[in-house]
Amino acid sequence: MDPMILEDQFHRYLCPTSARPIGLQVDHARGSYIYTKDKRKYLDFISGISVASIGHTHPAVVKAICQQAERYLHVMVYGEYIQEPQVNLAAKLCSLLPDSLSSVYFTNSGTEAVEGALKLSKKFTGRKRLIGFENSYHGDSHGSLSVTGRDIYRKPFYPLLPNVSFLPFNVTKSLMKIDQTVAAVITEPIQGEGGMIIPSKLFLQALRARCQKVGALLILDEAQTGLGRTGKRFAFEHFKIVPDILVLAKSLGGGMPLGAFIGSPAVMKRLSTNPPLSHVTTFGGHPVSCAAGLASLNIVLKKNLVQRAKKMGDTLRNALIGLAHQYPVIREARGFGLMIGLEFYDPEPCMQFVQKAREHGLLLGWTLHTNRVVRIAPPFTLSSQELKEGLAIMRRVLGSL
């Protein structure tokens, strides 16, 4: 299709989610690059918001998708028929997790996984209250938005769920407000959309202990951080804690839509009784998505990409810290593994940095809840040469601000 016609129809027929979409006309994507219809290529340092952990269009994932698509697509609502791709991926995930996290419920997305986790916590505990944290992000459906701690996104959709409270993130003394009326506390181990905010180990350990003391379930939303992004398989390993319910999404599907919430059999079985089918999804755990997810996860494990994410992340973060010392517009570079935030002092140079980087062929992004932090989350498969290429573009752009 002619690019001008395609752009016109994009604006005419697709519901807009921003006033000025980025508007790259994607032709194809391979590895660390996205290629557009105007014959340009862009080095992707955001990976579709932490989705393309093994790069775009990995041959092993494409092969798994094609093979499963030839066998069968959708056959029945989730959980009723035994479907090999679901079983295999669930078994692989549970083999990587503590014994207390050994029962998987697949969904289509992260926000749906959060919805399921919230419902489950109420049903299991018999309690009504939920607690989230300020500046958190858990999705955009009514339930997940209800526990997202950013009023600018919440207020247009009031009323949301009742009995939801928010505590300041990384403030240990506030945790005493969690009491025996609370069904669950939900948090990201690292606040991604909030600006790549890393809490202290003491804070998350105190949160884990407080939830256990009062009988509230601890839900960790690892949609962004899970499956190697932070240099460990799961971010909770950095903090030496284990949640009651773990939420996964984004990279879980290897580029296909897939989410999951995972808990103990004793907790998860509550969805199957009183009444049965307490939580049902038609397309959650789609066999093609699960086949893609298993192929992607196997690549991560066989190629030691979690360790590579740590190594490449350390190199990239140290280089960015150097840039922060060199260019006064930058306040700080922080993160774990290949989940890094580059914070500017002011919004305007932050926006210009992202825009000019794109003009030079490097894709970056800002975080949803702050206009001063640039998100940097390239694929784990990023080569040393690609890393140097990205850093060279960043230096060039910073020099022009």
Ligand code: PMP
Given for the second form:
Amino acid sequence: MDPMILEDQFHRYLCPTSARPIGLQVDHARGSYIYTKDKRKYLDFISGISVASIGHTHPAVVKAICQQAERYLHVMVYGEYIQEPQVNLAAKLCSLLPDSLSSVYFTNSGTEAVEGALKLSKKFTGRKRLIGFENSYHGDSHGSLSVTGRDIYRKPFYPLLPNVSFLPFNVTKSLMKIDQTVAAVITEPIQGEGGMIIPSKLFLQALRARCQKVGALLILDEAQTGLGRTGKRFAFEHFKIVPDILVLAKSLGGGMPLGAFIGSPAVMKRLSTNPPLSHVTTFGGHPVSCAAGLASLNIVLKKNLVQRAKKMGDTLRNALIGLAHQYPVIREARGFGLMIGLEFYDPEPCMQFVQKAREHGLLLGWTLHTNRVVRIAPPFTLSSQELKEGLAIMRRVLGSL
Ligand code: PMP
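Next up, the form predicted together with this ligand, please; the one we just looked at was the form predicted alone.
What follows is the whole complex; the chain from before opens it.
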């Protein structure tokens, strides 16, 4: 289709989510690059927001998708028939997790996994209260939005879930407010949309201990941080804690839609009784998504990409810390592995930086809750050459601000 007509029809037929969408006309994507219809190529330092961990359109993932598509697509709602791709992916995930996290419920997305985890917590504990953290993000359906810690996104949709309270993130003394009435506390180990906010190990350990003490379930939402992005398989390993329920999404499907919440069999089985079928999904754990997810995870493991995310992340972060010293508009570069935030003092240069980098062929992202932090989350497969190319563009742009 003619690019002008395509753009026109995009604006005419697709519901807008922002006033000025980025509007790249994607032709194809490979590895660390997205190629557009106007024959430009963009180095992707956001990976479709932490999805394309092994790069775009990896041949192993494409092959797995094609093979599974030829065998069968959707055959039955989740949980009834035995579908090999689901079993294989669940078994692989559990082999990487602590023993207590050994029962997997697959969903279509992150928000749906959070919904399942919240419902399960209420059913398992028989309690009504939920606690989230200020500045958090857990998704955009009613339940997950109810525990997302940002008023401007919640208020237009009131009434949301009742009995939800928020605590300040990384403030250990406030954890005493978690008591025996609480079904679950949900948190990201590192707040992504909040602007790559890294809590102290002490805080997360105190949270773990407090939940244990009062019998509340701890839900860790690793939609962004999970599966290697932070330089460990799961971000909770940095903090030496184990959640009661783990939420995964984003890169889990290797570029296909897939989420999961994972807990102990004792907790998870509560969805199957009294009444049975208390949480069902038609497409959750779609066989093609699971096949793609397993192919992607196998590449991550076989090629030691978690270690690579750490190594490349350290190199990139150190270079960005250097830029922060050189350019006074930057306040700080922080992160774990390839989940990095570059914080500016002011929103205007931050926005210009992202915009101009794009004009120079480098895709950087914003984060939802702050207009001063640039998200940097390239694929783990990023080559040294690509890393240098990205940094060179950033330097050029910073010099021109
Ligand atoms: N939790 C976290 C921590 C997320 O970052 C996101 C997506 N940004 C979600 C949940 C929601 O995932 P999805 O968009 O797949 O519903």
